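Heads up, the chain below is alone and in the form predicted alone; it's given as structure tokens.
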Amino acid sequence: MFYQIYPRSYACAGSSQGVGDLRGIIDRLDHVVGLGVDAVWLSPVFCSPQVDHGYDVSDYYAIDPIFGTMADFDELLQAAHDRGLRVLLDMVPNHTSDQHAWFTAAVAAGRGARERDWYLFRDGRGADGAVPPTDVLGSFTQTPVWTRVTEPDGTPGQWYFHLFTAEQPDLNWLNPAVLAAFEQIWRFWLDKGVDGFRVDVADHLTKDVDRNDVRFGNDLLTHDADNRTHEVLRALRSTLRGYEHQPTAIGEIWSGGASYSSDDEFPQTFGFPILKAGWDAPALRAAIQEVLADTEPVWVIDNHDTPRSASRLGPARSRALTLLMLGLPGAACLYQGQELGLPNVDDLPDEVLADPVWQRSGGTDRGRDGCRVPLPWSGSQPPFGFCDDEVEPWLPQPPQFAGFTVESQRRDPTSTLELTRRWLGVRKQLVGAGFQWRDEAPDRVHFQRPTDTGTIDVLMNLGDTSIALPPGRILAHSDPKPPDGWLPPDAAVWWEV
């Protein structure tokens, strides 16, 4: 069971600027035990300009002074490896920070050098080159995926391939160099005893960056069983091994998790179809028929990315959606505040945006902040215990979060957290990958799993009228009032026969 951290927004014990900090988790971590996980993710907490909050790394051998120190690190590692817990870090490695050493120096060597070779250049069109190679556009941004550079002599030179912002030039893994770097840094972090990693847009590797005949980014990358991305996962999974702590990797795939999961790949991949499948029956059991092609899924409903599914949903179907998520076979994480039910913040003022998709699509997409607002932990106002009463968050806390602060649900036996709590300790008596559906009926999600003593049947209602529950002992139930014979639309429940 993983947690994923988004540092930002998690608790700051001393930023003035209001940003979340690796002190801030230590302070907090016994919040994350008491939800009864294994493990946490950390979203990047590497050196960047934070032109993507942490998603441009300009050096991955440095804790970034906004969260803190490397020392803060090692105290939060060990803080965290003292309570049972095992850490991942989020690794970047299709693109760069334009910041990076490696970027400048390419830009500093000139056309042709090897230094450029790291990196995906190429001349523009016309007899200038003033054209950009391609007219093909970012899926992240919707604006153009070339940027031209300045040669060390002054004149306008050759453009460079970003998929996502301009700030984030995408690495050349055709060149051995790059990979070889990769291991290396890998190999730093598991040295400090490091548990693994969480690999960010990880089939994005391999892309013909010259086509043309495509309209966006995502177009250009290529999954076939023989691209360059599954030797480079071949040779970065070769770097866990030998390690007496076990690391573990799992896959940002969104292309399919299946073709990048294997023996000498990827251990696992995070199971995004039931993310996508909305609150449709058939849909969702495609979906998780999907996933569980996989050798080991990580499921998922929410992460720093996608609106909160309590507001996606709504808050009885996120809850109902959660603890199916919980029953399926493999690992499953939560993002930071799911225990909550956080809602997504729709309303933040517009001068407050702070994602580049925001910026770069000209105003015409709010990005994805309204997930990322700083976690309410108590009182009745802003800013909820997240950081000092004299200092004001990254992104403002609505009033509303009042109502979900980790304070006021502690003392609730019918809250989100104390159903969650529940939830996970229930979730322990699961054992191995056995899994069969129970029935298939267009108003539900129906199967069973087993335990040591028997089997456990969860069951998801979809439809608009309750569903007759056979005799059995409730174990876990999504409403705040346990079922009594029926199980309410937009529920979810396990019962032991």
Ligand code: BGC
The other form holds:
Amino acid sequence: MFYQIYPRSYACAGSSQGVGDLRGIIDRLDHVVGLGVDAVWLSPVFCSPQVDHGYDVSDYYAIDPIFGTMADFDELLQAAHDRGLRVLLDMVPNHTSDQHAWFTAAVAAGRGARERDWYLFRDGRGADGAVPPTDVLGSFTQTPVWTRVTEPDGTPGQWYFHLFTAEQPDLNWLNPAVLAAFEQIWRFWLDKGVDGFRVDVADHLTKDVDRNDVRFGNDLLTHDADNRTHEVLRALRSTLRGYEHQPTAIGEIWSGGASYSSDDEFPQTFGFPILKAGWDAPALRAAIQEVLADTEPVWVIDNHDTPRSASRLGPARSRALTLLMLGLPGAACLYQGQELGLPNVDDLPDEVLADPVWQRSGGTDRGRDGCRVPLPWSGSQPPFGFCDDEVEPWLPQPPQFAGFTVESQRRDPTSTLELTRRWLGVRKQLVGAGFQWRDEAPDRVHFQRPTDTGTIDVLMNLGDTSIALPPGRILAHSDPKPPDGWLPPDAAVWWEV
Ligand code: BGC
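For comparison with the form predicted alone, please write out the form predicted in complex with this ligand.
Every chain and every other molecule in the complex is listed next, the one we just looked at coming first.
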């Protein structure tokens, strides 16, 4: 069981800028331990200009001062391990920051230099090279994927490719030097005892940037002819194998995870299809079936890139889908705040929006800040214990977060927090359990998990009327009150026979 920490927004022990930090995580580690998860995944804490909040790395060997020091990280790792909690880092191999020494060297070295080959530089089209090499649009802002540099002699120069913002130049993974550099980075962190990586944009590493028959960056799933991303992933897997503590890696692959997860490539990939399926029984069943057939999933319905399910689906459905997901075979991941039923904040004022998507889309896409608002820990007004009272959190928390604090939910056995804690406890009974579909009616998702000692049924009601429950012992329920023989709409339940 994983728990995703988005460090900027988890807890802040010292920053005057209201940004969460590593010491804040150490101080609040017992919250995660108390939930009963096995591992945390930290969104990137490496040195970064923070254009994309850490997904633009300028030094993979150092901790960004905004989050603390390497000593803080070592202490966090030790504290987590002492509590039986594993720690995964967020590895960002598709691109670096434009402030990374590899990129500044590539620009400084000039056209044709070996350093340029670490990235994807091309000459422009037209007599003076002023037209970008292709017309493709990028992944999250739908703006051009090419930016032109000024050559060392001051003339307008080549263009470099970036799937995301211009400050995130893509690496050239067909250059063996890039792989060698990353193998060293992986080993640096694994030698420290880190338990593995969540791998960002894991299926886009090698791509054919010269193609002009795709209009939008995500279509760049059209790789280089041999799709050498597989070679990269095999190298990562073999690096992991060299360690006795059995580190893992989870691929961030939004579709087609199966082709990258095998004994040689990703041990685990995110089960995103259930996040995308919506509130629709046949679509959910198909999503589950697709993932189970092919991969070792880490099921997920919330993360730092997606509006929170408590708002996307509504609080009751979000709890129900979380409970359903926890009943599926494989691993699962909760995103910080999901255990509180935290809503998305959709009415952040324009002037505080900090996601590059907002600015880069010219204000047409509000971006992902709504799911990244700092957690409410205690008290009745902002900053709700997230940081010192005199400091303003980097994104403002709405007054209604008062009803969602960890402190208030701890006292309430019917709260989402206490329900989640119970679900995670019961879930331990499912280790090694089988899986079989039950009823395929259009208003429900229903499956069974045979265990050594009995059978656990998992049922979610997507219809408009209550469903009669057969006799059995209720183990977990998504509504604050246990069902009394009937499962109401928008609820899920586990029972044992
Ligand atoms: C991460 C995003 C990030 C993007 C670029 C994604 O898949 O999860 O938060 O903006 O990669 O690194």
